[in-house]
Amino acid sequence: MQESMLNIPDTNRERVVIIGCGFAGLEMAKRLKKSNFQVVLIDKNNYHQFQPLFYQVATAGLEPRDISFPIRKIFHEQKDIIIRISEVIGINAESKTVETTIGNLKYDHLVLAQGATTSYFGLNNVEKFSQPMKSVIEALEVLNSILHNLEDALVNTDPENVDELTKIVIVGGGPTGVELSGALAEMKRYVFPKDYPELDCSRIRIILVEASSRLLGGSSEKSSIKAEKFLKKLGVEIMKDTLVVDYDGSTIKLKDKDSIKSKTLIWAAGIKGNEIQGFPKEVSTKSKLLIVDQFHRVKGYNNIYAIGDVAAMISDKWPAGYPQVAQVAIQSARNLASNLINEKKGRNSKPFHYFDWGTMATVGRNKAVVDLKYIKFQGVIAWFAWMFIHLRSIFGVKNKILILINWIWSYITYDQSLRLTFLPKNFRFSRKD
């Protein structure tokens, strides 16, 4: 394929290819506009997404528009930024070319920002029979699933059966983890006897397992107990210091403890960097994170450089790389962008030093954890403080607008409005010949 496929205009300008538009692709790009450098911006997806809130499209809290915002929308007003919808095949360092599904790209300096993806830890099994939520389609894939069994355990007369399809089993007890758990537990107590009033609700369960010995890993210990307790208050279940092994679609197996019935499991256990095919094993951490220097280049490379979910900067004070949180990104996108542009002017660069603002979860109706950085809370006030500090995150005035009405309906009413499933193609209801 020849550059030209992706008619790209010529131009005696550096050029910096993007790949990936999460919290740091975006954020690159949006600091180098205006830079004198020709910029182009490359996603599989025409669209940026809200992750922190995938978990409220799981819960049917908000529709999946809410959180998904348009590239080339965000975009309108910066002419500079070229966009291009393709998945990206492989890197060329020595040619300095991108190969992508709809031809080849070269740069003068390349962004890594494609993001992380659901890490299975090689359950294979696990990998098939689960369900990931790492975007917006898979969030959507979640509720499905569990709408469907309970509409399928309305009309089973066999109770094993019944119990396997209410029972929901999320594994990783992260902020994904708990703040999912919170969610269904509120749909188990407020929504679900009222859409299936035949259905004896009390025998949903919601089980939370977690491989260490607290919830929460990255938090304080005190916002990790609370939020245990939060969760309990709620009749979620939680298995800590328990390993998941396998999964066939039906039974979970744990390393020295009983197996769990279950049509559904949610993994939100690990994660493990997008790959790019063209790079040697040596740059690439086990879970597939670059390896990047205090100026984000990749190792062994002056010109390439990874930010985001898919680099591991990796130091005495943190042994294993920053947290892959959107702070992180988008502070290492602006450093990034600030070097080049200072590059250019002949300026030095400056090493990358993370700031921790701190960390938030919320539990359910009202509960939240909140450790900020001289401050830590719990309660009603840090469920307040994750409210105003997630809306003020969200693109668009139209985005926050819907997201706040959903969130004081919700909040009036104890109740989601979005409860819609989408039926695949091919799909038949399951029954007994």
Ligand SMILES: Cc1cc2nc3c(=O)[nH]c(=O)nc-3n(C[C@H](O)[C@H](O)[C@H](O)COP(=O)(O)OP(=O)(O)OC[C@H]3O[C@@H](n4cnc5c(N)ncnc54)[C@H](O)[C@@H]3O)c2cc1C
The other form holds:
Amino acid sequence: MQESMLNIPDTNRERVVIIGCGFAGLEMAKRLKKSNFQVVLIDKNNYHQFQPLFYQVATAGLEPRDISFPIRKIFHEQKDIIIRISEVIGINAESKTVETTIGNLKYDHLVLAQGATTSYFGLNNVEKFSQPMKSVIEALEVLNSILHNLEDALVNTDPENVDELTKIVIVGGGPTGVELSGALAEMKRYVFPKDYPELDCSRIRIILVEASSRLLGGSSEKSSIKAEKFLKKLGVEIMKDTLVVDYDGSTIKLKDKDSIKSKTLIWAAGIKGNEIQGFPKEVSTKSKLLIVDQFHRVKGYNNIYAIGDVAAMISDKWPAGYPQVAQVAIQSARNLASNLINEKKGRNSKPFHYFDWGTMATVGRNKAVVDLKYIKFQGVIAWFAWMFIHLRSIFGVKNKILILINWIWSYITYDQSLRLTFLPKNFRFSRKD
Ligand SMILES: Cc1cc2nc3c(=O)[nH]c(=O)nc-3n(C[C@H](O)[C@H](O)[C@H](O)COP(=O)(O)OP(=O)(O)OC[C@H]3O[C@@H](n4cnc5c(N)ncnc54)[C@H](O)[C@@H]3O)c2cc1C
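Complement to the form predicted alone: the form predicted together with the ligand:
Now the full complex is given, and it begins with the chain already shown.
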């Protein structure tokens, strides 16, 4: 393919190509505003996704559009950025070329910010039959399948089948698993009995499976204990020290424990870097994360950088690299952008140090856990803090208002209004024959 297919104007400025417009790529592009570079931002989607609220799309609390933002609109005020919607499939470091689905493009500096995807740790059947939640589309699919299983349960006369259809198993006791199971437990209590009056909703079971001995492994012990207590109060069944080894769409096999029968297995247990061809094996970790130095340079390359979820900046304090959270992505982007600008001015680059503001997770109405650097708190105040921080991070005044209205409405009415199943054209309803 020809570079001209991307229709990028020739320039005598150095070109920075950024792959991915998640938290990292977006911040990077913004920080290079009015710099002396020609900046090209490439993403396979034409929207930026706010991943921390995926679980609310999966539980009908928010619409996809509330947490997805058109990339071109974000950059209305930044005319000097060139945006191309295309998937990057390969890198040729020798010729300094990026290969995309619509053509090739030369770079002077390449910033890899393509994020991460779900890891199934080699469990092929789990990959085939479970449901991940790493994109807004996957979050919608989770919602679709839960609602469809309840519809099926309603017309099913075999009690065993009904049990399978009404049991929702979530694997992974990190923030995603905790937030999702809490929200589903609230739906079971307040929403499903109204939607499905003919169904015995006490039969709906929400089971959270975690391989380690505690939930929210990245939070303080106190927050883990509190989150578990909150979830149990909501009726979530918690299975710790439990390892899923296989799933055939109906039976979840566990290591050294009895199997669970369920039609819904939501996989929130692991992530791996989004791979792009062109790098030797030794450049990445087992989880396909690109190993970078303190200046975000990918091992062995001077002008290729990786930031955000796809990068592993390994140190004594962080032997697996920094955690895959939005703040790491944003702070890395700021550091790299200012280093590039400084280098051009002949100034020294600064090594990256992550400032950890802390962690938080919500478990349900009035229930959240917050661990800040100097203070930890749980309960109602934590819940308000969680809402404030998330609302603050959402793009655009309109989206902030829409989300706030949705949250207030749900709080007052104990209901969400978005239980629609938008099915793909090739969706097949399950048949009896
Ligand atoms: C369900 C969920 C809940 C989370 N909750 C929290 C939370 O509460 N707090 C928190 O701090 N973090 C949370 N995270 C993690 C946080 O969202 C990530 O750390 C953050 O999004 C990483 O940013 P990134 O820019 O590295 O990658 P991403 O945000 O994943 O962005 C990557 C971008 O690259 C694009 N892309 C990928 N491959 C290609 C390709 N080949 N070609 C072109 N474009 C490509 C994608 O379309 C995407 O736009 C959560 C994540 C998930 C999935």
